Every structure is written in structure tokens, then in C-alpha cells.
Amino acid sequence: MQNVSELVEKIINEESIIYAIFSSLRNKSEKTFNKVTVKKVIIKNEVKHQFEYFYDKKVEHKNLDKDETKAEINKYFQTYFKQALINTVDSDYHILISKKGIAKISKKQASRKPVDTSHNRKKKYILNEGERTPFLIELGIMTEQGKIVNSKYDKFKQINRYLELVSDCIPYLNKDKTIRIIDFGCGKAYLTFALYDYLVLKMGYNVEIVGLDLKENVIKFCSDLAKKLSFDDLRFEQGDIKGFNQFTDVDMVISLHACNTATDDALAKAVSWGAKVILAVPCCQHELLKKIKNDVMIPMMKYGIIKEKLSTLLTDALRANVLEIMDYRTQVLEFIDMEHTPKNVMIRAFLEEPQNIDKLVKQYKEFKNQWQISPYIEEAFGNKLTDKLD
């Protein structure tokens, strides 16, 4: 066994591996694994081995070191197996062990090629890290060679994520004319940058972006940046949502983080301008908190935390609800992870065909008896809703 041995010591210690099948037990009266699969894997920057045990009825698997290794594939060939074939970077082996326990070792070309072995393989981003991205480095998440800000890696996930859900909602924005997209409550304008820098510098696409926000000091932050940047058709102004008329008509409204009733206004506004898609993730849910009535529902209702939370829960339902009567595909998706901040619901929607809504509209008006709710969001939409539910 001395040259399965060497074998062995060789292409552990050279991390050659790709894969190897150890099979035809010596003793097939043995109750242990059939045969048992190796790969070489890297798990948190770390070399190891992934043994896959198959069993009559279940597989198993385990991720060994380097030591670990070799200890457990001498062991196949002097007590389990007779034979196996190793496949690495430079050759394949092929290894058969006699009944008097004679190793015969066959070397041919290598007929596998590596593959990425990584258990944590790097997630592919939109914007990714090493990728000189001004905007980024302009807002501190980017260093300026490139390097995401240790402390602004979760910034730098929520933006990506934003970036993958508008990019489901090209389709349905008419790309032969100028896209004209407003963004409600932009706040510093992370993200509004980064759809500014998604849409017309990687895709191309003619846009007019307004950022709308509420405080002097943050519209001169990002209209000063904008400047800075050459985003020429990206401006921000001074306002609440009620009070934005300069358009008619718009393609997308985003709304993130709009403070209670203020996305309800903010739905409202999108839906009157019959934009194709909207945007919004609500914030702070307040508004049902002292109106839901259940008796059924006491039992959750008598907890605080738990009604705050339902209240939220039923709030963004609504809402979601009142776009499908009015004509939106809507969906209720997890914006991003729940360890990074609490407020990751978001409500996309996209405007289709005038459909029959009667059962959408008995389904809603039920659910609000239910509850002995009358939600702001009706008197936010007004007459158009109004309309719909009688």
C-alpha cells in the first residue's frame, strides 16, 4: 500500500483533487456505507474535503481537513474499498486493490476540469466590489480603489438588492422614450443614485429621475452630488408628496420608507398619474394600531408588541389589496434581510389590463368588516376608489 499511500500525501497536500469515487466493498456483508463520493470544497477561505457517505437508504456527508483526509482515504483502501478512481488537475487515477491487498495504480489524462469550490461562493452583484463605482465612492460605501467600506457592507447588500428588483420592472417601462421615474421621500439618495447610475450608464436607457425629500439640507447634499457626478438628468427638490404637481404623467414612483399614512399618499399620487410600476416600502404603520377591532383576535390583540406588529401586517395588506382593484399585479416581496433592518417589505406593482374585480373588491370590503377598519388609504385615493367599491 506504500504507493496508494504516496498518492494519497501527493495530491492532498498539492490540493489537486476534483473528485474521487471509492466503490466494491471488500466485504459486502459489512453494514457500512456502498461507496462514498470526495470533493474538494473551501469554506471560509479554508481547504477541505466534503466525504459523501452512501448508505442503502440515506447519504451522509462530512468536511474533513488535510490530515483528515488522508487518515480517512488509507483507511478506505486497506479495510473498504478495492477499488477507486481520483480525478485531479493533472491525471485521473485509477486504483485496484487485490484480495491479497496488492495496490495496481493506473495514470491517465486528466479528464475533469476544476470547478469553483467555494461553499460560499461570492453572491454576483449588479454593482460589485472592486469595480470602480463613483457614486459609491462618492457616498462613502466605496473606497477609492475600490473596496467596500467595512462598515457600509450592508449598505452596499440593500442597494444591490434594490438594483435586482428594478431590474424585473424593464419590461414593463417603454425604453423608446424618456423613462421619468419619481422617487418620493429620497433622503440622502442612496439609492436614487444607484437607479440613476443603473439605468442610464449600464443600461443605457434615456431617464428624467426627480429625488423629492422634505429637508432643505439633504436636497442641496444630493443636488450638489448629482452635479458633481454628471448625472444631468437626475434632480432633487424641496416637498412632500402632496404637493408634487409639475407632471401628468409618470413611468415609475418609487416611495421608500415613507412614514405611516405618508406611502398611502404616495400610492395615491402613482396610481393617479397611472404609472406602470411602483415602488414603496412602508415605514412606521401607525395609523391602524388604535382602530383594528377582533374579539376573535383579543387573544393576539391584548399584547402590544404582537398588535403593533398585526397592525403593521394588515396596514401594508391593504394597500396591496387597493392597488389589485385598481388595476395593479402586485406583489408583497422581502426587500432584504431581516438582520439588516426591520423595515424589508416591500409592495411592487405593476399597472395591467382592466380585469373584473368584483371578487377582489368583496374579498376587500369583507376583510375590513372583519377588522371595523376604514383605512386612510381609501381617503387618500378618493373618488377613484371610491368608484371601484361600489
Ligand SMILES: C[S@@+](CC[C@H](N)C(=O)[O-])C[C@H]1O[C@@H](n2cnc3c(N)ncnc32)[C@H](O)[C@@H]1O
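What you see is a predicted model, and the numbers here were worked out from it, not measured in a lab. Positions refer to the first chain, counted from 1. Here the rigid core means the biggest group of C-alpha atoms that line up within 1.5 Å when the two forms are laid on top of each other. What changes on going to the form predicted together with this ligand:
- In the core-superposed comparison between these two forms, the C-alpha atom of residue 13 has shifted by at least 2 angstroms.
- With the core held fixed, residue 147 shows a CA shift below 2 Å between these two forms.
- Fitting the two forms on the rigid core leaves the C-alpha of residue 37 displaced by at least 2 angstroms between these two forms.
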Contents of the next structure:
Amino acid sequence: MQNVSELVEKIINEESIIYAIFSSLRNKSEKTFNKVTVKKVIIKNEVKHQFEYFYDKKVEHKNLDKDETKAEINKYFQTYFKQALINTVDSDYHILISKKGIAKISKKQASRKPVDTSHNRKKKYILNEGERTPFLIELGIMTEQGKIVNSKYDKFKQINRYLELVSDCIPYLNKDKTIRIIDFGCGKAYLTFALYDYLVLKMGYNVEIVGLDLKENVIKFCSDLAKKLSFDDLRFEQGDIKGFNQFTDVDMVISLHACNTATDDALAKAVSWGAKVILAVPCCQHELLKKIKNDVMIPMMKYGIIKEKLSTLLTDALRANVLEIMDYRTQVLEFIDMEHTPKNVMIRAFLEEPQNIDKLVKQYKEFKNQWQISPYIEEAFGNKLTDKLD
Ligand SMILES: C[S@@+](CC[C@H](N)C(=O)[O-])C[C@H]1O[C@@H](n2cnc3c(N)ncnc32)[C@H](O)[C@@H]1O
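Any chance you could show the form predicted together with this ligand after that form predicted on its own?
Next comes the full complex, and the chain you just saw is listed first.
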């Protein structure tokens, strides 16, 4: 285990602190605070750490930037406190300082979930008009002068929204190693290039990204562009999601607008690899349209368009529930405003420790029975899922 200052350096750089409490003064006679708590906050678009100092009869606050935070916390360990509990996104750390000033650090599984620190956050985009961005220029979204092409504003907005959703996933990825990401059904790969630009050029992470697509011409286009941009750890391969067996472990799986049951195949691959993060925006969910039966719902289902929408919702609800059953904390989010695309639902899932899933399984089975369906996702997941459903 690293020493305390290394640990402080790491967690502050990663912005992974959720809450920390420093207590047990070394010198009780010293007239100072008795306890200090720390939490991460976003102020004017910047990450700060809010320190709360508890005195006998008052509490004071300070918001410190990263360097100030590191110095302040290191000072506590060197001078003030004998113990600290630091909750981060990845782990809990309990730190005890001996009389001789030697630190003992115990690390446990994370017990707190990140809180939304964005209450006073102004809308901030990751890519900005006016900032010359080579991949956007090559893809015809930005001019050489850094202006967004009028007809490409929606695409630009979509890319930014996507990166915003990706940025929330960063705490769940292990940045101490190369982060391996697969983008299934990458197509012309606007979003794959955006992801690489963000994670490697903006965030400085070690990343290996593979974009997979069925179409040969698309793969050639993307491979040439990656080379031209010197995106060295981004490569593209032609192939079918189902048959992609190149890796045994992958950290993050992305599947955006892959048609019909290709999304199920992507989810199945992700779960089989134990991917920490999954992002899927389903599309063309035709599979259940012909399968669903539900006498009570005839007043809805007799109208074609309504039945179609209903089967789309059912498909995605089943997918989200299956991911929960497979130990993923799953969210269903709006990807982009309806006015830009009807394919606006994103399933975002994070691998968690196994929990009791009896209730989930019961609900899932009853739901399926109600609609008299056996969805393709069960076939795609195979025994891994059916064992849990039995
Ligand atoms: C609508 S495009 C989406 C492209 C890109 N992901 C995006 O959101 O901009 C869907 C892509 O998925 C690819 N695709 C569909 N099924 C696939 C499969 N089973 N294996 C690999 N690629 C697939 C198609 O060739 C197509 O390029």
C-alpha cells in the first residue's frame, strides 16, 4: 500500500473523494478545530473540496482547489489528527497515525455512492465552438477556423451530450492500467473519435479503443482517419458483434444505435467480459413487435404505431432489468432531445457487487409472463442468465 501522501495525491487527482472525516486530535490541549470533514463540490465549473471545520462552538467552511486540498490534508496527517476515514468512489480508506507518525492504511470496498455535486454547475460542454478540434474538422462538423458547420449543430450537440454521459463513468474505470473499450456497431465513428479525443487528449488516460462494424467501407474510412489523426491506440475492425472473441476482458462496452437485437449481443458480450461500464443506445427494436400478446392491452395494441412504441419500451425495460439481474446498477437516460432523434434512450450500467436478486427475478418473470414473451436477450446471454432465472 502506498504512503499517505501518495494516496492523497491519487484520490485528489482522480477527483474520486466522496466524503472524508478527520478526527482524534494528536494534541488535545491545542486550541483548534476538533474535527474536519471534506466533500467534493463543483463551483463555477471547477472541482473544489469543501472543508468543514468543527470547533467547540462554531463550524467554518473553506473551498479549496486541488493543490490546496492536498497540502491541507497532508498537514492534518503530519500535525493534527490521528485518524481519518476517506470514502472514495472506488474504496474506503481508514488511516491511523501512530505516536511516531507512522501511517497504517486499511482499504475496504467502497460504502458510499457518489453524490451529484452539480447543483450550482453552469452548463459546461466538453467540446466547444471556437476551439479547433482536428477530428471534428476531419469529420466535417467544424471548419478549419473552429466554427461549427450550420447543418452539423445537432451532431455537435449529440457528441457533447455523449461525452457528458461518458464523463460520469470515469470514476468507475481503473486508470492505473490501460482502459480497454469496445465500440460495437461504430459506424462512421463520430462518437468513437470523440471518445478517444476526450479520454486520451483531454484527460490523458491510457486507453485502447476498438471500433467494430459489419461494413467494410466504414472500417476502411475510420482506419484511415485514425491514422491521419495519429490516434494510435484507436483501431477499427470489420466483424459481427456475436463473433467478436478477441479479448477476455474489456473495461467498457459501447453500442450506439446498433440495430435491433445487435444491442442484445453487445450487452451479452459486455456482461461476459465483466465490463465495468456499459453504454447502449438501442435502435430499431423490432424483435418483440410480433411476439407480444396481452389481452388487457388490446386497446393500445390494436393501433400499429402505439404497439410499435410499446414494444420498443418493453424491449428496453427488459434489457435494463436483465442487466440489474446480472449485478449491474442500471440507469435509463435521455440521450438527446426528442426533437433531434427518436432514438433517444440510453441504457447506462455499472458493474456492482452481487446482491440478492430474488425479487428482481420474480418481477422479471411475472412481467414476461404477462406479455407472453421469451425475449432474444435470454438467448444472447445463454446460461449466464438462465442460471440466474432458474
Ligand atoms: C445506425 S449505425 C450507428 C453508428 C454509430 N454507433 C453512431 O451511433 O453514430 C449502426 C451501425 O451498427 C452496425 N451493426 C449493426 N449490427 C451489427 C453487428 N451485428 N455487428 C457489427 N456491427 C453492426 C451497422 O453496420 C451500422 O454501421
